[in-house]
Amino acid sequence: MTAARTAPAGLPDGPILSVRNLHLAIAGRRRQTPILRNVSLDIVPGEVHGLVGESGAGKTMIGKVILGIQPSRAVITGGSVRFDGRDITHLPERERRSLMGRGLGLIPQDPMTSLNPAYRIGGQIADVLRLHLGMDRAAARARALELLDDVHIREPERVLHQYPHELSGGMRQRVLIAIAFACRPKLIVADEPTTALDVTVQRQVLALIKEMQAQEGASILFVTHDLGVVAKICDRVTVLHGGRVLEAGDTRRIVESPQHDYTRALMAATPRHDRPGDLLQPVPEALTARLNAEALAYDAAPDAARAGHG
């Protein structure tokens, strides 16, 4: 596990990202369905912050809200998102686009579908550099070559001219990591970036993300369902279920001494390389039912009554 990082020189001591009391719902024909319930979290400069929970917990939706790419029917019904001291909760599209690249970056989940199959790798990296940094064609190509070398792709000159289908899944994910770091953003949302990869490649990609993060000093919101991954890469962690924050804190404390029943259940369901004989325990149905009931009760409560509850 990495040690807690301090803010690199020249960066503010306060949070680079501050999510406060965020509520989000999906608008339907007759009613809105709550997805995020009173979510709050902070990420300081240079920190890798894990966001962990089962599928459907709302992890990816939080990342999308930060990036401003949530579905059109997703409605922010309360709270705020501040990035680098600026409220970006309802930022107009043009201002949001200008924030991407140098301010915010994304490492998407699926390397098989996240690159344009009709364009060569070099052109896709260069387009990002030209759009966000205003580089000319020659400078963008030189930087693209440098980035492919940074993410340890062999024969980067050859890969520049290849199409995505000519690369393995692991190589495509390395290209996406290169694109995410290309403009040296202050915060990167990594949305389960190892899920679609086999175990050996997962380990390599995690090591690469840690290496690039340390080299560039970016903060990372690392979305995952795997507490084992969190223990390897994250400084702090927020545990999510049903769109609610159940527990948050230093990764070592969460892993070694979880306080919430759900966090303990996630730990019991996580494979341990140091205890290969242990049986994995699924999250108990009774616990899931209790948490779902709590979420429904929260939704039904008056605004004043739920203001102090996560």
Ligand SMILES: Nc1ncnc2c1ncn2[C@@H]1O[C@H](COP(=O)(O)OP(=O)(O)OP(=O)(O)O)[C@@H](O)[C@H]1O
Contents of the next structure:
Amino acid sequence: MTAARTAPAGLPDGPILSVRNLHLAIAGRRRQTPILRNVSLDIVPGEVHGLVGESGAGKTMIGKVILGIQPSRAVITGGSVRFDGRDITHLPERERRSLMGRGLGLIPQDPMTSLNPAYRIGGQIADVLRLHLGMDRAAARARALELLDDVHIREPERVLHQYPHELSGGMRQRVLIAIAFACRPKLIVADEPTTALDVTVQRQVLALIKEMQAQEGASILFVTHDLGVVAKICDRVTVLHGGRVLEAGDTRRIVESPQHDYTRALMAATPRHDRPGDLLQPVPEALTARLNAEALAYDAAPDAARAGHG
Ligand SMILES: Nc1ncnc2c1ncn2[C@@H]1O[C@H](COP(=O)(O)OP(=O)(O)OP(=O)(O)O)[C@@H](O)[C@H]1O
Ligand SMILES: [Mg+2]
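Switch from the form predicted on its own to the form predicted together with this ligand and give that structure.
After this comes the whole thing, all chains and molecules, with the earlier chain placed first.
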């Protein structure tokens, strides 16, 4: 059940991101509620790594910890996050900010609320380029145009001057993808980047993310609850439930021969394009109950007894 630590075929070894034995809890008035339990995962350069699990599994929280934007009540109670050879687990705010853009990028879930409604598209892209790369106005504008073209936005000159509300959801998501890739980050966290979109637009946006990723050579942590999406775009996958990693490995291996009951249950709950008539099975309640009980037992176990357990 240990996470695969070697690079998939064709990808270089040596992780750009290494999450090790991460524990995180939400501080309450009387007690802390564990959210992440001993999470480890590695992402190598050029890898698209899927993070999959049902609602509440802790996928977004992991993404937030990597980006350093977890809620203030979230306390990292153990483990570490290394990025590009550097421990970033407890990085001060200023150093954090300098990591965004050139180091780390984000493709958010909701293209509706992630752009500032009061500013034109061109200005929002240019701001990022000026802030992180120190470009002047003219260079930033030229690069913004190029980026809109990269994400296949037609009439990019016109779109530069438009406001977010003038664009469709799919177009807005293309703009956000352009912004995420603008400073050529080494790792992008994409948190359910297609869930808010129609199915056909979803497919186009997925293809675009994959295309930009291949063109720019960035790594992506791709957060989703959909194993079908994982199968399409991810090299490797980590399966999460109740803040615990249940299984991890090459996508193909996971999809073709899942080892954990939960991964099998997730597969049975995922629509398959090659078998559209299949009835979907919800994850059995008994399995969820068993996993929840395991998580609580894990929380109750003394540290020594946990060693070696995931
Ligand atoms: N700001 C917060 N305060 C308290 N608890 C939180 C906060 N944010 C998240 N949590 C809790 O952390 C756990 C993991 O949440 P997270 O948002 O990471 O799940 P997720 O896997 O992204 O789910 P979804 O698929 O619904 O987006 C949940 O139990 C959630 O209630
Ligand atoms: Mg989430």
